[in-house]
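Next up: a single chain in structure tokens, the form predicted alone.
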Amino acid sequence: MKALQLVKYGKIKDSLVFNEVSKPTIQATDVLIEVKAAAINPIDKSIILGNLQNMLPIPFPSTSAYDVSGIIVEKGAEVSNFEIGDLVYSRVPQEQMGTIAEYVAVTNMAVSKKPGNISFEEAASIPLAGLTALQSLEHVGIKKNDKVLIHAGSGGVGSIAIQYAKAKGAYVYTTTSTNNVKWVAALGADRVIDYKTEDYKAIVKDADIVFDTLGKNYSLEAFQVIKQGGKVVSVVGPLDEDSAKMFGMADYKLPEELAKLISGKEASYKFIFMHPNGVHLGELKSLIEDEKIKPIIDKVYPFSESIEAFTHLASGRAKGKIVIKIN
């Protein structure tokens, strides 16, 4: 079968190659998915550039990407929750990475039936971003009437997080650039802040939750806008000590400046590393079928133009998700 593979770390056009590879063989708890569509995410770009090789080392060559939608064509002997012919979607686990291919084998625990009211391309756009938003906001216990700041509302994660927070009854602030203000507002955000003309720190006061999708100074500035006892959850900021232990960093200590800010606000801080979860995808399926969440796609590329799709991802200009139609 054909697959887009990473053959070395470096520039996108030098590092990605179409190869003929063996069709995956499944284990007893796996399903084999005939891939209809795959989606790409910032983590895929970071892997190609070699930015994550200490945290997520991979062998060469490796097939790229994690998000997939398609049809189950085989299932393992211990799989009872799916049937051959089921239409499904998944964010595959790290050890099964590689969805820009004609087939992918996935543990059934990471798979859900796809929402019935959207296409394969739309379904492929959901898993990684949707799970990141759900797991981050559920970790901090989002509830009705919470005031939530979600950075980068036009991004893949931000656009779903806005919709998820509104489905939970929260009041949502979000940041975006001038060109994206109208369509981010259409996602349901209560106050869209144009970061090119407005200072979000002057607008957001006493937030219950800050969802940090930008890192760097934004991780620290979150403590200026949360209330006493507020909660900051990040997918790109510094690790917290429990997360560091998960990555084998036993001697890790929170950066001193961050520790002081947490203490000063009697706040909580958590770094979330999204984990594949078919049950959570099932929850997102229900919200999509109830039209509480809609997929936001920037562009769909044919399989043959997968490398161009990664170049577009690297530009940082996508509004929503970039999807590759496999067949």
The other form holds:
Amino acid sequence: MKALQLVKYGKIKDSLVFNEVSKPTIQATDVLIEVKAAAINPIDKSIILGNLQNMLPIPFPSTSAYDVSGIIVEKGAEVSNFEIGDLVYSRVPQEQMGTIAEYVAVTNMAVSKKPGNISFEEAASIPLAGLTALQSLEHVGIKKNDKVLIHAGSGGVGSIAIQYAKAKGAYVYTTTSTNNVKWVAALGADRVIDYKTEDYKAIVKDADIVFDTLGKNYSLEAFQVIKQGGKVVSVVGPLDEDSAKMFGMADYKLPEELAKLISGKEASYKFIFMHPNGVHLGELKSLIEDEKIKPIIDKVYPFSESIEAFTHLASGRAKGKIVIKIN
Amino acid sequence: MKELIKKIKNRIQLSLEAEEYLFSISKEKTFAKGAVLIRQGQDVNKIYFVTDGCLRSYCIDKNGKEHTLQFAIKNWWISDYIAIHNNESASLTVECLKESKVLEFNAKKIDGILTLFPEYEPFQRHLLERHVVSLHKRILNQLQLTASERYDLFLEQYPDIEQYTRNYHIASYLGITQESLSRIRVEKTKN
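Just the form predicted alone so far, so send over the form predicted together with its partner chain.
Shown next: the complete complex, the earlier chain at its head.
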């Protein structure tokens, strides 16, 4: 079968190659998905550039990407929750990475039936960003009337997080640039802050939750805008001590400045590393079927132009997800 | 099964042998919510008569979106007649929207009844006629009524169905977007 593979770390055009590879074989708990659409995320670009080689070393050659939608064409002997012919979507686990291909084998635990009211391309755009948003906001126990600041509302994660938070009844502040204000407001955010003309720190006060999707100074500034006892959840900021242990860094200590800010506000801080989860995708499926969450797609590329899709991703100009139509 | 036999006997004279044959080719089955009875792309040889619950038949287009053809509640028949009569693999999926009780018939055997017991033929014809009438009405409604009027008729036909259907099931049955359906509902609550 045809697959887009990463053959070395480096520039996108030098590192990605179309290869003819053998069709994946399935284990007893796997399903084999005939891929209809795949989607790419910032992490895919970071992998190619070699930025994550210490944390997520990739053997070469490896097929790219994690997000997929398609049809189950084979299933392992122990799979009872899916049937051949089911239309599904998934964020495949690290060890099964490789959705820009005609087929991908995935553990059934990471798979859910796809929402019935959206296309394969739209469905492929959801898993990684949707799971990140859901798992982050659920970790901090988002609930009705919470005041939540979600950074980068026009991003893949931010755009779903806004809709998820609204579905839970929260009051949502979000930041974005002037050009994106209108469509980000249409996602349901209560107060869209144009960071080019407004200072979000002067607008957001006593937030219950800050969802940090930007990192760096934003992770620290979050403690200026949360209430006493508030919660900061980050997908890009410093690791917290529990997460560090999970990565085998037993001696890790929180950066001192961050630790001080946390105790000053009697706040909590958690770093979330998204994990594949079919049950969570099932929850997103229901929200999508009820139109509480709508996929936001920037562009759909044909399989043959997958490398151009990565170049577009790297430009950072996409408004919504970049999807590759495989079949 | 007894209720179905009663319905048949209201229309035609059914011999004891024919009644026994009908019993012999049917199975009473209960399916859980979400169960798939017919799956698009696979073989079909079953026809279902609903005794309780609610089922939905839909086709999935090449982009992966679902389009609802029919809802079947108590006393309705449901299957993929295109597949059965054209001898093709299923072009529809039939699933249970809530726990449902059905009588399952083998399609060939139910056809066989016409050869074995010709007196059954008027009942079969009655079913077909009713089916054609309902299809024609559905097409005409689609052509001439507004979305809001179609929604009213839908609720008349299936009074309690909104408890166990999702919005997109109904929107795709009516051929409108979910947003339009929400708008229609909001307008109705105002009136």
